[in-house]
Structure formats: structure tokens, C-alpha cells
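Below you'll find only one chain, the form predicted on its own, shown as C-alpha cells.
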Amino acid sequence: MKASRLQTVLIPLLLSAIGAVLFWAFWSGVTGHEGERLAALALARVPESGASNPVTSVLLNFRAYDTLMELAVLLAALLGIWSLGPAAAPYQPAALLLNSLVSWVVPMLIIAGGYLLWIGGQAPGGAFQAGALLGAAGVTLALSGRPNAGLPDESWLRVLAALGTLVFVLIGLTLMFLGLGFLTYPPALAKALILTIETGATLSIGATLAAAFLGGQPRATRTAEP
């Protein structure tokens, strides 16, 4: 009894100091520095990035560490949902009406997908928002039965699901092994080299949607999809 009070006393101080620790932390940032935000250095740099849209800029080449971190995040989540079996049974087989609708429902997905790989460099959209509706359109087959997903059979679901870190760490290599830093990217090949990532990125992240919703290890054995 005299615990449960302990608690009752405990919990709401610790919750209302961790509240006050981040509020104290969110006031400094925002009032707690003179001179110019980062914001607006930022935004007076976006010419030399690679990219005319500033989310494209920060995201691939202000801070691309956070980036490459994100899709090793995502990788190591994969790897985590197969180390914890096989994968379940497959949905049944759809009927006339909902293969109809996938039929044209997945390419427009992936076509959508490719407009916003392309466009990120310009506008809202990019590797995560293309590879979302290609992660999309895996969901909506195996909804639709198909065990698989669309997925290739497993060795090369492991080069997809890998490659968006692949490409991005071997990318910075070689601008390291040119004298320059990691994934500092010259001025002249910037926009192509963000292209190349993300569209390695898009891939990797589709894949690994659709397979992280399977929710399992590959299956050893693919049949053929319907």
C-alpha cells in the first residue's frame, strides 16, 4: 500500500519535471541564440545542394548522415521482423472485383512513385513519399493474395532491402577516396548524385514496407503469383 502511494506521489513529479526539462529545452532554442537561424543559412546555400526544393536539400546533402541513418534504421527493423520466423499464412486469393482493381490501382501507384522520385528535386516528394506507395503497392497484392507480395524471391529481396544504405555508404566512400569528405558532394555532380541515391533509397524502402508487412521471414520457396 505504502508503494502504491510512493507511486501515485512519484509519477506525476517525474512526468511534470521531464516536462518542464523539455519546455526549458524548446524555449532556448527558439529564443535562446542571437544572430542569423540556421533556417535562413539554410535556405541562402540551397543553389549549391544538388536541389531547388529546400526539404530535398536538407534532407540529401545538409544533413545526409541523418538520412543514411534512417534507412539503416529501417534495414535493421526488417532484419529484426525475420529473425522472428517465417512468414504467416498468405491472404486468400481476391476475388473478380478486387483483382480488377488491383490490376490498375498497382501501376498507378508505382508511376505515382516515380513522379515523386523525380520531382523531389524541384518539389514536395522524394525518396520516402516514392517508396511509401511502392512499399503501397506490395501491401495492396498481398491483400489481394499474392503471397509474396510482388517482392522478388529472396536473394534479391536482400540486395533491395539493403541497397538504399549500400549505395548511399559507397557513395560517400568514393568521395572520400577523391580528397573530399563523406558525402560532401562537389557542386557540378550533386544533383546526380542525390538522384542516384534516392532513387536507390525508393527501391530499398518500398521493399522493405511490403516485406515488413508480410511479417516474416521469406518464404524458402516461391510459387508462382496469379
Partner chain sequence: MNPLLLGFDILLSTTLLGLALAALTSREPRRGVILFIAFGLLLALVWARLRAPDLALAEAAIGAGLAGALMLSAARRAARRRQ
Contents of the next structure:
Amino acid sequence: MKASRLQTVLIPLLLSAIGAVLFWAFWSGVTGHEGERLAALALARVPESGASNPVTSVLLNFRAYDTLMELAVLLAALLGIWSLGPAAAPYQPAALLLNSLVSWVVPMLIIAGGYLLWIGGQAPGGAFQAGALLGAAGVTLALSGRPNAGLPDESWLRVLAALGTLVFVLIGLTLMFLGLGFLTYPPALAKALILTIETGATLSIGATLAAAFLGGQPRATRTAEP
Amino acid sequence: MSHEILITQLLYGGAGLLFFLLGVWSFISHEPLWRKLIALNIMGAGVFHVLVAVAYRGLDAPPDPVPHALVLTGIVVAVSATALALAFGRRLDREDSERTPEVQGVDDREDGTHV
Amino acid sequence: MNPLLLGFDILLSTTLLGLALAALTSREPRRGVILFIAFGLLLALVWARLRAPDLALAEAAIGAGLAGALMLSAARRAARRRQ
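The block above covers the form predicted on its own; next, return the form predicted in complex with the partner chain.
The next block holds the full complex; its first chain is the one shown before.
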């Protein structure tokens, strides 16, 4: 009782102290002196990066290390989920109406994903948004009663989940052996390399997100859909 | 930097800081896993919101793409952390129901409208 | 300073704040998660206003959609356990 009363006083007090410090830091960051910002540097180099969408060029060229590590984090999270036990029991198979709706929505999601992946070089879009749509297609299939969310069986699923990281690392290492440095694209090839990496990343992200929704190691194929 | 942009940045950045603080408050004062997950996600949303506000350069200038790329990776990492936390929660529920058989209805087999 | 735009900004921010508070203080799992999804969708709208359409797309699909679907299944388990 005493502890909980202490909590009701102490927590807001400490939080407002943290809030004051954070706001001060934010204020001085926003109103601070106008030095050379990364934004100007990044925007000036966008035309030679192989993608005219600035976010894509930062994501896959200037800060490609970040994106590589992020794909590795995604893979690690999926391994964690798989090691915690089997997937939850599948949902009830959907009735006629939902089934026919799903058979419309899922191809649409896949097409929209492909479009976002392709357009990501010039306009808003890219591997993450496209992967999210593929993941959403998997979640839709899982919710309508497919026990494996439309994913392939486990051996292929492993390949699919690792594909993004694998393609990324392989391209990086190849460039390194050619004497260019890890993930330093030659300008002539930049667009093709970025698109290759993005395609692998999209498939990986989609498969990982759908598998993460299932919430555990895939069940053996004998319990797969009839 | 003009006055107008600064006001927008402060307004949205301040809102982001408030989301973060509210999330921290909820995270430490509420017990159930789903409440902690909502709190954690709102904390993350607050951080992203601050970054997006900092990147804003007015309606007719291109925003700073570097924070945008950071936020994009952050969103995906946040959702994978949520999925991992849920898998942990389900495993804990299963362990609990194995140790105390009188607790019913938390068995994992019952997850999903199983027929 | 465009007063209409400022009014829109303030309206968006207060709505977001209200949704975040409602999601965080809700005691009923399903209600809390649905409020969180609404928060995520409105956040995507705000990011589109702040000239971050890439992030708006990602947030609407991942932050609101996939995280929402994940947490709805957790909320259902929590609700079942409370019964």
C-alpha cells in the first residue's frame, strides 16, 4: 500500500524530470546553430546513388550497413520466435464469402507489393513497404484458415527468410573482392544492384513478417492444408 | 530556418516527446503483457514522431532523408520485437499452465478458433 | 504563418494525443488494441502531412496493420484468460 502510494507520486515526478531534460535537448537541437547538415550532403549526392528517391538512396546506398543490420535483426527475431515453440493452432477455415474476398485481395496485395518495390527507386515506396504488403497477404491467408499462411514448407521458408541478408552480404563481399570496398556500388551498376538487394529484402521481409504472425516453428507438413 | 517551420517542428516534436513519456508511464505502471506492448509501441511511435518532426523543412523544401531512413528501419524492428515478445508471452503462458493444472483456458492449443 | 494550417496541426496533434491516452488507459484488451490501430493510422496521416510519404506507407502497413493484427491475437488470449 505504502509502495503504491510512493509510486503514484514518484513516477510522474521522475517522468516530468526526464521530459524536461528531453524537451531541453530537443529545443537546443532544433534551434541550435546552423552547421553543415547531413541533409544537404545526402540530397546533393542523390543523383549518383542509383535511386532518385532520397529515402531509398539513403537506405540502400549511403547507410546500407544500417539496412543490412536491420535485416539481420529481423532474421534473429524470427529465429527467436521459432525457438520458443510450435506455431499456434490454425484459425477456423473461412466461409464462402470471406474465401472469395481473400482470393481477390491476396493477388491484389502481391501486385501492389511488386509495384511498390519497382516504384521505390523514384517515388515513395521500396523494399520495406513492399515486404509489409507481402506480409499482410500472408496474415490475410492465415486469418482465413490456411495453417501455414501461404508460406512454403520449412526448408524453403528458411531460404526465403535468409535471402535478404544473404543477397546483401554476397553483393557486399563481391564488391569488396573487386577492390571497391564493402557495399560501395560502382555508379553504373548502382541501380541494378539496389534493385537486386531490394527484391531479396522484400521477399525476406514478407516471409519473415508472415511467419512471425504464425508465432512459432512451422508445423510439420502433414498438418498442412488438406 | 523560418519561424513557421520552427513552430511546426516544436509542435509535432513536443507531441512526440509526450507520446514517449506517456508510453514510459504506462509501461512501468501496468502489468498485463498486452498493455506493456501497446506502451512500448507508443514509446517507439513517439521517438519516430520526434525524428520525423526534426526532418521537416517546410511544405516547399525536401525533408531530410536521413532521419526518414532511420525511422523506416525502426518501424520494422519495432514490429519484429513485438512479435518476439508475443512469442515469449505465449511460451510463458504455456509453462504456467503446465505447472498449475487448475488454471484453465490459457493452454496454447486453444489459441485460434480451433475446431 | 498560415492560421488554417496551424489549426490543422493543433487538431491533428490533440487527436493523436487523445488516442494515445485512450489506448494506454483502456482496461479492455480489444478496445485498447483497436484504439492503438486508430492511433497508428492517424500517425501515418500526420507523417504524410510532414512530407514523409515513405514512412506514412510503412506505418500504415506495418505499425498499424501488422502490429495491430499481432496484438489483437494477444488481446484475445488476455481476454480469454480473464474470464
